[in-house]
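First, one chain by itself in structure tokens, the form predicted on its own.
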Amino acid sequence: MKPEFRTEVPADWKGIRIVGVPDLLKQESSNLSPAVREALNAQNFTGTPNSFLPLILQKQDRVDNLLLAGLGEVPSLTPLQSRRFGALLADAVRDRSAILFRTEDVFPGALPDEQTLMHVLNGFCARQYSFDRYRSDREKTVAQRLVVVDARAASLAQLWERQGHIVDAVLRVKDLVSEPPNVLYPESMADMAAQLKNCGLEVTVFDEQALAELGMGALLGVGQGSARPPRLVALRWTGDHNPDNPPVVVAGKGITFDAGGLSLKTRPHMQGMKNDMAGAAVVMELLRCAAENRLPLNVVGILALAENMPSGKALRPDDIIRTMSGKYVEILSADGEGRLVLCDALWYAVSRLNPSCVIDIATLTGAMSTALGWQKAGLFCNDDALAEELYRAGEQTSERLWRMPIDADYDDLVPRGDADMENATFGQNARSIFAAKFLEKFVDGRPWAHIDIAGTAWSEKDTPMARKGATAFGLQLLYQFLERRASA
């Protein structure tokens, strides 16, 4: 849904109108009409934050259909509060087809700045998402029209051109992560990525032969147990005035279904493993956003795509594989596949692309969700300045990060068996850090960050920002990071 921005209320308006109510127990508001005040007193509605009250007022010449929204006493909304407010509004009007958002009604007496309004609308539009394309009896329950009335309509519409691309990308990530694995698999996802040439991206798809020529034994090894072969996709956006300036490289784990390989997952842990490609989905749509918004920065996205399935051809525990870097890895667990596909992707980035920095995003370790839950993703980084940039972007977009240790105290986590390193540990200590330390061995000392979204990519229940299901976590924070890099 694309908001309409106007300076006046449409003459024929018949939908619901949102009216903000400050906390009446702590402050007075002269902006409320006597009729609304009377209704508030009758319903004992005080305007506490995140409270809502539908109200129909019969007037002489018309009927006013209102939704009263509690604002509390917050003098200025943070980005997180703004997005949550927008998401809660979307819930409150979910069964309404047309909504009027007149800024001076919603925020009486203190108009928010334009960027705050963007956050509110972002939360509103993102919250309306539902994945129902395979339900034959689905009903349309989301708003079809949102009219924003504000004297700054022209500049707001211009801002939304950029923000709307990001919101649309969030919804597409949710679609990708929600798709069943018989629809979305390495080849089909690579085909989708190839269509982004139409946005101005340079797209290169590496099939099995090309992967073998590159020496990507880790990515090929993960995919060899599946009837659906692996792919590596490189998406390049050249937005800098100097095309030779080093790009930011972002790599995404794209395991379109993770059965655990021969280290087979149990049934409860296998269900939902279609979302193990959430990192690659974020990267794909991130690059689309960079192209659509003509971001003045060179960016390369890498999608490491494979299915991790059991078969007579699958990787076995005790196998030793050769990675693109030339390092050998002994397989202790075929279910430690994400770090394998990413190690080849990272080495491709540092050895072929001369990056200014490398970031990978992945649903990598269940231990990360145990540590941080759905509220924050784990950030591992070998560069303090890069870590601070990403942390700030997460705070600004409500996709929050928590930095985890990766210093020299943990260097002995990755053991040597019969090869240069082993791909898993069966101890209970620091398993997410182990995975990050494994990846660090393939970045050749370049500025690098690893974002583990195992706990944030999918939610088993409704959260303040999203409904149960795919969250698209990471897209907005990474775009914010790129945008700040571009303006630096």
Ligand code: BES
The other form holds:
Amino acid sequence: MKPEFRTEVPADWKGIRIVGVPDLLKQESSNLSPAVREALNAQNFTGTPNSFLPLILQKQDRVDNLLLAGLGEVPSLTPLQSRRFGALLADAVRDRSAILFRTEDVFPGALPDEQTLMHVLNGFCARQYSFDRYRSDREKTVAQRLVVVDARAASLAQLWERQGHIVDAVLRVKDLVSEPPNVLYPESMADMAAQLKNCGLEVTVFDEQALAELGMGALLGVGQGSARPPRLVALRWTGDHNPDNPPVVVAGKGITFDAGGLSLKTRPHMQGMKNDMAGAAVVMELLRCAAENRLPLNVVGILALAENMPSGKALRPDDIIRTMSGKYVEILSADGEGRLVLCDALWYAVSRLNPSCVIDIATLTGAMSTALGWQKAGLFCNDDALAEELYRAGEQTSERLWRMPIDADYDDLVPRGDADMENATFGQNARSIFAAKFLEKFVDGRPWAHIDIAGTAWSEKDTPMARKGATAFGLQLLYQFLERRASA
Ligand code: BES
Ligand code: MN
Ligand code: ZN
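Provide the structure of the form predicted in complex with the ligand, given the form predicted on its own shown above.
Below: every chain and molecule of the assembly, starting with the one above.
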């Protein structure tokens, strides 16, 4: 659904008209007619957030369909409150086909700025999403029309150009993460990524042979147990006026299904492991967004795609593999596959792309949700300035990060065994930090950040902002980060 922006209410409007009502207990002054006030009292409608009341009003010769929407204490709407309000509104008008959002009616007395309206619309569109493509009994969703009436229609429409691309990207990440692993696997995801050349991205897909030529023994090792071969995709957006300026590189873990390989997961742990490619989905849509919004920055996205399966050809615990960096890794657990596919992706970034910084995003460790729950993602970073930039972007988009330590105290965490390092530990302590310390060995001392979204990529229950399922966590935060970099 695309909002329409107009300066006037369309003639003969028949749909529902949103009327915002501030908290009636807290605020005396509101320009509601006595008739409406009376109706409100009769219905015990107080104007607190998440309270809605449909009303039918007769005015001389016409009838108005109103939906009163509680605003709480206006007008200081933060970005999060705005998105929340938009989401609640979307829920309340789910079965309506035409919605009139006249800013003056929705926010009586205090016109919000244009950016705040963008947040409201963002929340509205995001809340409508559900993954129902495979349900033949899915409700025939009403074709919705949302008309925004505001004197600033032209500049709002222009802002929505940009914001709409971000919202679309969020919804597409949710689609990708929700797709079942028999539909979405390394080759099919690489094919989808290849389509992005139509947006102006330069796309390179490395197949098994190309991966062998690059020496990516870790990515190949993880993929070798599956009937679906692995892929690495590089998506390049050259938006900077100087194409030679070092790019920001963002790499995503793209395990399209994580059975654990020969270190097979048990049933409750294997269920849901289609979402182990959430990082790669975020990176793919992030690059699309950069291209669609013509972001003035050089960015390269890397998708490390493989399926982690057990078979006669699968990587064995005890195997020693040679990574692209030349370092040897002894496999202790075939289920520690994320760090393996990423170590080759990171090395590719630092050895071939001359990055200004490298960021990876990955559903890497179950221990992440043990530490931080589903509310925040872990941020591991070897550069304080970069960590601060990412942290702030997370606060601004409500995709919040919490910094975890990877300082020298943890240097001995990754054991050497018979090779340069082992990929896992059977100890229970500091497992997320272990994985980060493992990755750190493949960034050659460059500014690098690792975002572990294992706890935040998927929501087990409905929230006010979104339904249960894929969250697209990281897309908005990383886009905000890139925009800040572009304007720095
Ligand atoms: N994909 C999992 C991590 C995960 C767990 C993501 C739960 C989302 C929800 C990862 O590949 C994994 O299996 N990690 C192991 C590592 C261990 C074997 C070294 C873990 O966290 O237990
Ligand atoms: Mn695993
Ligand atoms: Zn995994």
